[in-house]
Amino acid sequence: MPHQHPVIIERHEIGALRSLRLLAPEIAIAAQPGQYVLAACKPPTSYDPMLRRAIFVAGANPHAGTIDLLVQPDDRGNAWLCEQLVGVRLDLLGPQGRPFKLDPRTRNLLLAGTGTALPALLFLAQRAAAKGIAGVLFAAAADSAYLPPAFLLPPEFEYQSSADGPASLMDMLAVPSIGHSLFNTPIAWADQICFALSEDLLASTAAAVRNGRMRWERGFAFVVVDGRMPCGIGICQSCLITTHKGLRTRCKDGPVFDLRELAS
């Protein structure tokens, strides 16, 4: 598990949110999208807390070897990590996990998100648009404080969210476009789906795009499933997920799933 200290060389406040940028170029190097960093979240002299936290790569660039955070303070460590300024210099391992795979067929892709590992698909739309792929994300949360902004992703992509909580992604993957078929759903009309979600939302969200589509197919939907994973090698067991081939670790054996792996 490669150990890191970068150096944190911009930070903005993006509503409730922190944006950091960090000179990170092993981890800019090697990081895909899906993956998440586990960072110590304390001084340096402090134990306390104890337990990394798991940030998920908004966005990484090779060649100027940073990469981009997203921080929600969800808790008392991010609340720690989102008030570093520049110059501080951070402890990291990673970048760790499965990422997400992208047909070399896919065109058009649909991104839906909630929660902190909403900026994975932040990462993903940046990959995807290097490759000529186009898209929409939808992204929806109980406040809209803790909705990403549009100038965060690649002009290749729509954005729609929205602020009246997490469930209500579902009802934006319902909607039909404008002027066609109650069956051009977003879901029919995408090539490929990522979706990053909570375990709670995982049982409706395969309902959902069992219903959009005529066939479901493995590789069509893959989900990054948010959660924590206090130690990334799958040692704790305490990021335990059910899958069709029985218990898996969210932290080693993903955090990436096929969503057909996960679907009741």
Second form
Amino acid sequence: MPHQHPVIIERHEIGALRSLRLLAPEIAIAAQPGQYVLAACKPPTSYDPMLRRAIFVAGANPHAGTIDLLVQPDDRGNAWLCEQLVGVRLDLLGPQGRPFKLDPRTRNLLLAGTGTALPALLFLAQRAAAKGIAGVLFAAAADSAYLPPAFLLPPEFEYQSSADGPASLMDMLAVPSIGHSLFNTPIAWADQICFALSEDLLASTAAAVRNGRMRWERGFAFVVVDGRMPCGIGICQSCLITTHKGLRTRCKDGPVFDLRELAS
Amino acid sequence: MNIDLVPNNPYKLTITTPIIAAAGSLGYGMEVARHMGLAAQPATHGLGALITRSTSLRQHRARPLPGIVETPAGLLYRGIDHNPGLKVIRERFAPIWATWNLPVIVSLWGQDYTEIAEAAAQLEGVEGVSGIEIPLSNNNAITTDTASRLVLAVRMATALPLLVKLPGQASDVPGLARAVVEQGADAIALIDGIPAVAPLPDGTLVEGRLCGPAVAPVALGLVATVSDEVNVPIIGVGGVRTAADVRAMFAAGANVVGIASGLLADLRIAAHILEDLQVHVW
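In place of the form predicted alone, the structure of the form predicted together with its partner chain is requested.
Okay, now the whole complex, with that chain kicking things off.
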């Protein structure tokens, strides 16, 4: 969990999102899909008490020593980050958090997400494709400007998106194609599923998985849970989430959980 | 540089820098121990001591659950009474604290004086626990009478170094300071977060304790007032972020400075402040 001061080497505006590529060799080597960095989103000399923002890593290239962030300007901290230009040095702490675990037997990987943790699935798709895994990514947002572009995905992954709101993700997941059986859904097709969700979508997602599978074992469905993580390192206890093992912090004990641990 | 934080107590509570982590600012320290080098020699984190999250005799689940709301000049803390209970402290955390390079002081919270006194007694002789702090706000003891009874009960229960944290919103803070020192407080910390209300992103108003730069002038004023009233060490807490803030606290009469919300934003803040202060001067 070291402090780093990487420089922005590329910056692109993609709809309402900002894609930042940072020269951060140590983070690039250490980062795993599902992890985040804690970014100081204010000038170094500012006395603003604003806390660091948890930004999910959207990609990492250990050989080039770069990481990618896909930032949505949804609050004043992230808005500041989105305004930073090439050449600016950021103050990052990380990578932090428990990452996704890909089952070595997985061949068909289903990714589905919405919100600020969605970039973690882009990173996961890259790592999965490098292992010869093919898959599909479903993404949903309230506005198409907040959807990641298809070119950020490896060619091994299909991409479908919806701008009808986060809840539309459930429709994309659970509905079989016309003329096919109820078990011909994306959930039934997948060997493993990795979600990026807010807490309010967990119950409906778990229900969709339950409906789509005859059996649902541990390790089949993981979820990275987004939402504010004020300290990001487990000291403030302000990102508690109810699991089958009791209350856990999203930052230290997550942000990736087995969906079975969260499902009611 | 060594500072004896409790010169009137038979136990020693020596700190090596005049900056401490105020109650709960680093939780119980476990999550940051490796990163901050709390067990490494020499220490580079800049902290003289760590005060834990407020802890009760038994595990307590806060309602509402803990949360932090950013305000324009501070942080509003909610659910500050959420904690794992004293058994976890004694059996899991304290043995690890005993290996660290700074003393750990346990902040105590309870439903009534008896419970707090019992918790204090249970910490007596526990290796790794260097003292206790009683925050008056959390313990509903913000009048002279209630504060006196609480501190006396704790003092009777343990000889451990006893810090008492004063609330900024009390009507007679100097009177509170005199009363708790009379009942055996070894040092005084002030101020605690001030009760306040802030909106969540959805517009819902929530109650909590305001900390950070917003309360700094209030803290400074009360430190100046209280330091004239008592002859025990004063820990100034409230919005400290820079060496200039620390100097102002010292000028107001604080012997030691506590950092709370500043550590949440930057774990290196104490080390940076010490560099700026050129600590050898102290």
